[in-house]
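One chain comes next, on its own, written as structure tokens: the form predicted on its own.
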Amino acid sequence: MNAIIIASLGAIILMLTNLFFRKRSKLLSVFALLVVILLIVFNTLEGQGLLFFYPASLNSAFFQFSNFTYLFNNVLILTFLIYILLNKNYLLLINPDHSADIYALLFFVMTGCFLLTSYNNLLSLFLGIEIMTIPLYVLAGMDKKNQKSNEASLKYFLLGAFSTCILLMGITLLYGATGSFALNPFNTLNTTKLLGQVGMLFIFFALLFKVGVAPFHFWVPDVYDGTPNVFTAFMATIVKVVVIIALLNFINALTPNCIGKSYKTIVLFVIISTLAIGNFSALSQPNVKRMMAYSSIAQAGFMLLALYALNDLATQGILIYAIVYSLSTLTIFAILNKFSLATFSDFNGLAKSQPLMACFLTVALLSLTGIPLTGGFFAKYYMLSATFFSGGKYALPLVIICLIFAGISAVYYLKVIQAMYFTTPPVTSDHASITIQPLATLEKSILLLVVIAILFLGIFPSIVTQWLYF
């Protein structure tokens, strides 16, 4: 709760400094990163018991802390630290004039995050949701002199409405079955009532949809590609993970009566179309940045997989997917924001112009992959290991289904790192003309440190888990 009322203030106070600072300002970011700050601190007490800013009586009404909550918000905070530090300057300059709002709507982004880590009840759900996506509306159109940046907020905004009445009428429709609105009384609905039933449909959709998942996945190439990639760094890992914790929280509320046998059935559908969707569209993508918008949407449908197995190990392999997937992702997106362009064919020889920035592009694409000593092997790891010790008849067919369709990522993954280092830039006056920016000196030793926590992570992920029941 600390973390939702630092974020919320932070964000209210930074909306205020655009009567003073209507030009682009680096105190902006100082605050930001204080901010930041003060909220690793304020949740790190709370955690621990020991500082409150709310009363206890809303800890059961509309919000449920647990240690998982604690620990999750901490990756979001951190997530979010790195994000900034990796983006200040691109935040000052994508519109120098609105540069305070920016700040502000991507702190009301975070304090609908938070909301939503931590819900107890339908109320709390939709506030979250909401306070969340509808900055984003407005960050995905930042870039206005760009016709494709606000075709992507038109499309966002229009689809967003959309899944926000799928998500009432479920929330309706629940309510009209179990008289409350809290999360508890859930455990007592029966499976067959039908308005039950639908609604929880309607909800579970809904949030699929947030999240961008096949087959609710059409928006998500355009609206990535339009975005500026600043944003688009922010909305696909950040956002992305939070709505499928919010899945996760709302899934283990229903007990297996009130789920049904048809559940898992349709997780299961979910899963497996999500996963061809995305790596067979990645693989004919023109650009690097639209291939990364069909990537999220296959790296999403590993972390569905803690839908499918709801027990301790999927609990753990999506905190760490979480964080490996975040940090490779800021990391491909930090390198991505140098170049002018960013088709395939800009990357070639990148290992000999720019051999530092080659080395941690190619930490960030094996990790998504899934190669050992990253931390993406031990993600997915985890996460078909939850799925195998789940049990039933389609647990082993799924797992095996995953295996190909991450052999599969590989060949896209791979094709950027076989430009790096493989393929020698033609000497052609097209290619003369493409730019590609140095990394400023707090680039690297921030993405430096990135990568060397992707690797930790590939060695020693335990190092997460064990927080977990501290």
The other form holds:
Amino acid sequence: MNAIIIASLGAIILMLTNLFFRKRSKLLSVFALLVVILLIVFNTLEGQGLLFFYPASLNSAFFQFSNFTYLFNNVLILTFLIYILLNKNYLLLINPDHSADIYALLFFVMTGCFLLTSYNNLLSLFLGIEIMTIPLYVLAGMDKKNQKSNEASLKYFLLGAFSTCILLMGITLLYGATGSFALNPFNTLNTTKLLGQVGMLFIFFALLFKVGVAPFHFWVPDVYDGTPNVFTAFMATIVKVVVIIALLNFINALTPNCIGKSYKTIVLFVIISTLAIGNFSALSQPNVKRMMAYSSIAQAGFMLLALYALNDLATQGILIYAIVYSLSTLTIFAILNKFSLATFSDFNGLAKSQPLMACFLTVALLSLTGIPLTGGFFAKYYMLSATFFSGGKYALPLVIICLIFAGISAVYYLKVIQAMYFTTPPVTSDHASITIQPLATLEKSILLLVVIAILFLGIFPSIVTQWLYF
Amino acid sequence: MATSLFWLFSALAIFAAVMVVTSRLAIYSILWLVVLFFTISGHYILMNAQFLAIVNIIVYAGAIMVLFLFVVMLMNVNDPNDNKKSIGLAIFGGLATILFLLSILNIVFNAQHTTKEINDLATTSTGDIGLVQNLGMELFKNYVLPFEICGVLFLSAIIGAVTLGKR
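Alternative state: the form predicted together with its partner chain, after the form predicted on its own:
So here's everything in the complex, that chain up top.
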């Protein structure tokens, strides 16, 4: 509750700072960082039982806070902190007249994220989804002079509105079956009626739409490609991960038998088609940003394994996966910020001209592939072993299929590494030096910390998961 | 009386909805949509939810539809030849729609057969939750937290609209 309130208050105050700060004022990002630190402090304190805002007795009807919620909120806030530190100059540049509004919208998205990690009621689920996505539609179109950004914004808005319609329809049907918005097993246990089952499926599909996985993935590449880089980084990490957690909350609250026997079959189909489409499409993309869009679809497929397994190991796995995936993707996007176009040939010989940048990028890409000694290995390991131990006759084939697709993903991730280390830069080397800006000192140090964190998680993943049990 | 009104409004609503989709001119679609909103407000009144009925008319038929009309008039999208769809799209769209309709009908009829209290599914002129007083009590007592969060949602939407609208 603290996090929700502080984030929305922070957004409102940041909106008002337009009055006091000059354009492109550095103070703005300092102020935003201050709010983020407040968020961490207050969220951690609430985890220790110190509530500052307590809406008496209303709390449990709409929100439910568990250890996992606080831990995951902290993960989100830390990711957001790193995001701001890496992108703060670009956030000021993208639309100088509205930099305060951009920060306000980002904090509103965070408010929606905190609602989604803790909702206990279909009403709060709907509000969370809306608060999270409406600012994103605007952020996608923030680069107003760019045609592609406008297109991305409109596309995202129309498809987002469409999937929200499906979500609402599902909520209505579920309400019709149970007569309540509450999401506890007592309420939904007797929902064996077709009405309730179809309602749940609608909500499930609408949330899958928001994540952007296989049968509902068509908007992802265009939107991610058209959106300004800084906001793609935000959408591909924090937002994507949060919606998966929201899905997990939803399924956990229902006790999956409510949806029916077909639940596991549906999830199986979604996971396999997501992995297939994400990985095969990523193979043939002309530039790295678009490749990252498809790779994020494929990675979401791995995260959905938690929905298939639904056990403790999967909870630990999704936590590690969320952290490692977010850190790696943020690193890659922070480096993509430095390129004007980022086709594969732009990376030729990067190891010679920008050795540190190439090194960071390599670790991030290897982590996304799932190479041992990077966090990505344990992320995938946890998800796959959770799937394996969940039992059922499809568990083993699913694990094998996932491993095959993880192998395929190595092809396009290593393509970038190959370009950086084993290709000589183009003959007109001054061309390359013009388009690639060097990393600033702050970015260097933050990226160094992030890369160390990724490597550290590859050796001691329990450093994160142990927090679940204290 | 109430039952016959219910059927009248329902038939009118379905007719208007079909007309919205099939009208060639965007202006006609919008006007049929206004008719649709009025019939739905009629349903609300039958369910003793006057407040909802009035708000539905003021907000949807009043504000949003006027906005739509202005946009259509300003953008001049009146040429009926503009919206020719490809045949493939029409076939697949129609197929998907029919499948969706069939499954929804299946759900509705199943719900009717399995529940004895079918009358509870569509009661007319009973219940008082929709009256302004009760709605207010409910909204500010049990639902005050989501109500406040709605405020955050609208604020974010306003900031977004201003940000996009300003040059």
